[in-house]
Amino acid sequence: MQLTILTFMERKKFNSSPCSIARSLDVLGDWWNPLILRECLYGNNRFDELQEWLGISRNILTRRLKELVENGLLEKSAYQNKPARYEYHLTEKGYDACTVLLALMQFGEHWYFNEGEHPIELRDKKTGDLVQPTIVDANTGKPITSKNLIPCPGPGFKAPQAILKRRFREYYENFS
């Protein structure tokens, strides 16, 4: 008889990466969080409707909800004691996380759905008008494509100059 052991390896950490991308990645890189926010941005907060609207294990979904929270991308309130049941609901940082669904929200309605057959329609609270959402700067207020920008090391970026060099190749051929 042939034993076969199992062993998980523990995910790699990047809370200490010098890349935006793959610290967000360490909270919204399973795909059990980033649809719980969902549910908790279309109103679903209670554990059983997560549950239900996710199906997701109860031992699964505690866990992740735990991490949300102590991430500080949900917050946890009591809304009945005995027995003790719980909403979660979206912090500022939370909110600000839902920025990305949005993003994956256009990027799957364009490449996953024909045209007019998108699940979800956006509206805006206040006005009921539908909304589009795309990424815009700031400064100018023109939409933004990866296709239209160029990285380049920021002031958090601590390397030698041949690092960025390379790293950032194509930045250094054209503007320096």
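Same protein, different form: I have the form predicted on its own, so give me the form predicted together with another copy of the chain.
No partner chains or extra molecules come along with it, only the chain itself.
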């Protein structure tokens, strides 16, 4: 006879992780969600438009839109009643999430397209000027290379010294 053992199996969630990367990945660590945000940035805000441009399965799109709305990146609003029809628009938080898209874009341009043959550009909505996203240090204004970075505990990292020293080994070895 086989005893049934209760197991929990669902996609890992990081919503209580003490790491801002992990927390962001709960909603952005996915193939579809960033692309849905991209489409909203393109001005494709309706269910069928999103489905067509992305080639995503309709049931998945339903779930993802719900998720993005629940997480506050998109806002669902009716653009007509009788029959009720909806649009999904980026919220403040959603626009902020799009900076992750800019980083993805920069990486993709660099590694998957030839110089001067990138498929998309960004322009300022008002002036029409070309905009080229770069990650820099806010303090010095110089471009950041992650090779030169070292993670260290921030003010919100509450943990015993022993754990800190294990987690940020490189930092403690070099700076204390």
